[in-house]
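Form predicted on its own, single chain, as structure tokens, below.
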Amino acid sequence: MPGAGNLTMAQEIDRVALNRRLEFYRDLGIKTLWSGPSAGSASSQPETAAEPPPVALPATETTANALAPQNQRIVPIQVNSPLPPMLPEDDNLERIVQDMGDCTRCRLGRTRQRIVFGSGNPEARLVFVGEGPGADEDEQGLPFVGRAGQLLTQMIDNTAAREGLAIRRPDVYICNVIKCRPPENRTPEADEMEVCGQFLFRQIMVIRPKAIVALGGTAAKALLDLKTGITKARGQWHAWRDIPVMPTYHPSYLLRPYNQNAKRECWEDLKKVLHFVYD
């Protein structure tokens, strides 16, 4: 098998998904993954075949078949509706959106009225990711539209105007990590944003930000896989890919009335990204 760099970008893209995707298995608590003989082979026959051992999932990001036997193969649970790929050639917003379609991949197909896939400057410098959309996002098909959108556009446009730049939300760009609304607003579950994991990466590596602001604890997880808590991620710098990510507060939790406190280091948050994107 070549090393990590010989392979080409369709084999480097494969890579990543399957590391992804094995990945999430172990965050559900999935050990290992059943693989059957591989064809030909005397034990292959139904009337006599025995048991397969099962494949143990490979502890550090690596292709999975290079770490199998050879008469072994790692078989991945398929989906109804498959994925397409990660990063297809020549991608865009508009495709990203024709490939999602009426999307019925995970549960959250079945009750939502609309898919909300984003808004904004499609080559904006600034991308803010929040976790799901509420009620009024799904009725209108518009991230940040409700009381906590209407904040975050106070936030964006009220600290750039006192900041001194020409920045309004219009020019920055805005979607979920999830497209469509949980029941009752819970919390996105792993697989649910494992399915919405694959169009998020396809909408940043389309724009291309130079910055982004992961809004809220679900959505700095889903972007950086962060052990601590958002209190304690806020304020400072992170990575996705290399883009620079600033993990704050989420509006809705700013609209509490006792996070007064909150509201100042958000503001402070919003601040350091401006300077750092406009400047």
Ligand code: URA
Contents of the next structure:
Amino acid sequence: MPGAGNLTMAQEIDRVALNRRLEFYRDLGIKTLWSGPSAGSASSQPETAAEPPPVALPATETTANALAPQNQRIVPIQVNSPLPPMLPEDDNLERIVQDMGDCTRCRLGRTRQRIVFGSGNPEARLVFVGEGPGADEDEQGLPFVGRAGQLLTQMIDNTAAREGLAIRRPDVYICNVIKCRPPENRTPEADEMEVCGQFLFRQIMVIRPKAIVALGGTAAKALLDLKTGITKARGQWHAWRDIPVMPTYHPSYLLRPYNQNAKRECWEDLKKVLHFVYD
Ligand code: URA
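Okay, that one was the form predicted on its own. Can I see the form predicted together with the ligand too?
Up next: the whole complex, starting with the chain shown before.
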């Protein structure tokens, strides 16, 4: 039997594979892994008492645990426990919806009316990521259908038309960092974004767009390791893994009457993105 720090070749291979997987999750912004019936795949099973004792690995319990049913706790990662697949080989949007199920992984599951997964062309070359559903979206189960959504639709349709591009809103894909409406439209909490983030990241990996537009500071922070605010970050290309990301203002911010300059800047950002993606 090998002692601590003296691993067999097979254990060393396991360790390297596990570290690679944890790095992958960290890249995705996932610090906590969900272990429950709907995590990873529809057939995932809850942890059982028969599993080997945990080995210390980086993962934390979150306050979402307080709300999760007993068999759906967010647990520290355990060696040999079934990790959610890095990316199911045949992953697709329907499967992600299925895996989310009637999600109650965080507190927002108690107050939302509908999960707002995303809408648009599942093979879009351009994906827009907002913050989270508002009241209209919560009611209809669709992203960006309220006032901010109408402005976003106009921005996409009109900018493309003016630039001579035959692109309209249904040609792109639109989703949010979190899929359930926060009460009073408050900013999502870090643990809510963490738990929900895995679904956004799978969505992006499935669609594999040529570029992403991050609408507002929350989306920009969720996708990018930003040290600056949206005002500084907007207008320049960043990257999420190998996909170019353009942060810009959130349409709700542009709806405020004194933000004419921001509106102009946002239009410029969108022009840049549309030409990059569709020229
Ligand atoms: N604001 C968002 O960030 N997302 C929506 O879907 C609607 C408003």
